[in-house]
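Below you'll find only one chain, the form predicted on its own, shown as structure tokens.
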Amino acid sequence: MLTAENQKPKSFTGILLHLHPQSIKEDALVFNRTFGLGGMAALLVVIQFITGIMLRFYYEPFPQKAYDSILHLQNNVLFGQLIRNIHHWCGVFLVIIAFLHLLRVFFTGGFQSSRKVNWIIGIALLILIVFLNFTGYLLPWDQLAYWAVTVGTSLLNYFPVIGESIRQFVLAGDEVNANTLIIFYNFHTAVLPILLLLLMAYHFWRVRKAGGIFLSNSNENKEIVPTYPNLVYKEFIVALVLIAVVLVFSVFLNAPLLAKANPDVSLNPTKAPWYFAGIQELLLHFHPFIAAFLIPLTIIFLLTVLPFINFKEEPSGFWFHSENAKQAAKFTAVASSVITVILIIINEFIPDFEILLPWLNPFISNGIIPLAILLFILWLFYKFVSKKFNLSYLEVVQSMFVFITTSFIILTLIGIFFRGVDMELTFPWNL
């Protein structure tokens, strides 16, 4: 029987096991358990980093130079299509797999004891992602990238005190320009790819000293297993599928590229940048400080506090903790989506508070009045779905995590496929 305990290994395969300890529990390998979702993450930015090298040969950083450059790599470079396709499905896939690594690390229950300054971490490591997204969103000087900028850069406007201050220092002045393009190209190719390098070795380095990913030990198995070939086989097979996705991706959709930027034409609708564009539907429904500070501040505070909540019981390691609050979940999943999309509808063709009661303050009428209906949804929904499953303090903040996040995902969802001309509600086919 092999130990828990790591050994020097005795191959090549040594590189391969860094990573990892030499030997594993065995129940750390169900497939299910995590989905190979932070290796993917973790493959997703090496080929970044790959791709983003070969871009800046050819990309020139000057709104003069830079639509023109992305021009030449695609039509007279050697693959250079394919690599810039590569470059952008990877950012959103990237995206998209933190998010769900994020999701699985809570409903398993790794946030908690040892693990809570990896959650924190990890929180940063999306933030950091998305920015990354962000920052690079604007190097191909189109109209897509220059007016969507402009509009997430806007969110910064609501931020109190200090939120214009930050927009301008972000462009470089009062709108984007030509340093504004210079600052997104220092952050996307330098520093913002450093602090993302330091904070994913120091990630990998707590879950290899927290033991790898959360088992509870009332449920795991005991048995010890070789991590080669037992782990990095599985590792390699689901490596092999994330880049065959990618590469079907970049083969058959291109990136995005609209005419070059034009400061005088503005696009109709001009949409923030799609990982955006559920705070930009909440701007169509609460006042912006509401909908662009203290929603989205308050959710990432929630989740930074979350391990230093006592939850009075441990978790399961598995999925949702319990089969009670896998029921409750798929419940609530259905629900959020239900009541957010009644919501919506009611707020396109019913006239808003702010008409209703011309008299009151913007912000009470359209922020705080809306809010506190929304917080009573809430809480009656927190009411009924722990009465109806017997669910426990875990289970229940466990049900309203799915009900928020699925309320964004179909915020978002409506943001980027049903709002057209002036941002109207309308069907996908008619954008």
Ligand code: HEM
The other form holds:
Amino acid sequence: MLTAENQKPKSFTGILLHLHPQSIKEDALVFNRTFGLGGMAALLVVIQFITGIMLRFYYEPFPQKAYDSILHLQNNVLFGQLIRNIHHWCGVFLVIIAFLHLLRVFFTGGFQSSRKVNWIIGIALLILIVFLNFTGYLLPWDQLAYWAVTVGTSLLNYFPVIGESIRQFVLAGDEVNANTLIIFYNFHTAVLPILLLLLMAYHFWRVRKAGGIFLSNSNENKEIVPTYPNLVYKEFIVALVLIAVVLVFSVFLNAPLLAKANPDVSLNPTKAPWYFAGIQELLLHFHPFIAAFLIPLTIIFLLTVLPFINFKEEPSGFWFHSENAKQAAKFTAVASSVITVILIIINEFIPDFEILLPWLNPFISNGIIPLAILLFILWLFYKFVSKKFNLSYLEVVQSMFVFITTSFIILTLIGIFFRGVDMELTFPWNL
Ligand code: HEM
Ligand code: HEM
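Give me the form predicted together with protoporphyrin IX containing FE (HEM) now, not the form predicted on its own.
Let's see the whole complex now, leading with the same chain.
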């Protein structure tokens, strides 16, 4: 029970209690409501700041020196390799955890009413995290960094009209060069971290302002419990497990470092950083305008307007709203994986529409036609799943979101693990 005694913050938890209210609803403590993902993302950001500042002591952002400074850090500095590995793995985990946190907020309905703005702040946070990873990717100045950033920024070329100018502006030239490195370095170690900190602080404040995580009014349990020790202990355990996982990865798996960057010798395959692998995979199947511009921007747009859709019902605060919707989500995830893999295999063995219909403009044969087929499949699935599981509007939207997310994850995995020389399909052990 809540008493004046256990309400009083103990000294070492004082700081944590500035982030939390003194007491919270008991329901909010149920671990699988949030899986602690927001807190994990916050911890990873803190680790990135600490290790990033350490790396800054040795790193030199000039093409003649950057690569050697990393070698020096790895070979001659006590724990240098470990610190670099931690920074590398936390960068990877942060993208995954922030993305999973987005999914959890979406599927438990935490993006509606008073949480609308925080959802949009969250999207901005995710974009910032991707930019931080991307700008960091170039810094080691090895072949991997140089060519991944070359391919990553070349995606901008496919933006209509201004794409080429934006790419030249970002690179400060026609290709990745010394100026690009210094610009990326300044964005990576100053501009973007400051923006991230400010947005994160605002994000936390809004969570507090909304009264904590979303719990539906219909919740039975109205019990209030003190935050310390109930929540703080749980957070502590999650933090310890996360730190253990990061350490295991960082001790056993070194951050990659190939030969020093050489603009004259490209890698084959030249892959974009892993979080863009899904888009790079799409480029193999669609006209670039559709793959690198229309589809990604439409997804970002749909995510942004999501809280403003009128679903006519309040979400339950539990995963997937109802038992029916949960079954539909499982079915959809399997169906989407199978459909995506089948489409990729068909595209591998049957020539593109561009070859089959050479008299058509490629934008139509390789763009409009495959896009129309894709939309048709989505529409068929939408009709099928809503009827089979008798879903409400909110539940159908959730199901379609599962479809698109699963498909995107499969595309990303295929891009990372199943594309070899000349981006041909291959098995991971042949890479
Ligand atoms: C959320 C925040 C951050 C993310 C996601 C991030 C991500 C990354 C990534 C992916 C790399 C390339 C690592 C590799 O594979 O070699 C990198 C490198 C680097 N980062 Fe960060 N970083 C973050 C914050 C910071 C901060 C705040 C600083 C310094 C103030 C910093 C300094 C550096 C330096 C000096 C390198 C080059 C060393 C190297 O590549 O190992 N980072 N970062
Ligand atoms: C650096 C990245 C992020 C950090 C550190 C962070 C942190 C947090 C924390 C600690 C919470 C409360 C507890 C929890 O849900 O675990 C939360 C809630 C929330 N986050 Fe994030 N978040 C991040 C990214 C995102 C993203 C990518 C989105 C979605 C686009 C998002 C949207 C939200 C929303 C809407 C809530 C309120 C949810 C509810 O009331 O149930 N956040 N965030």
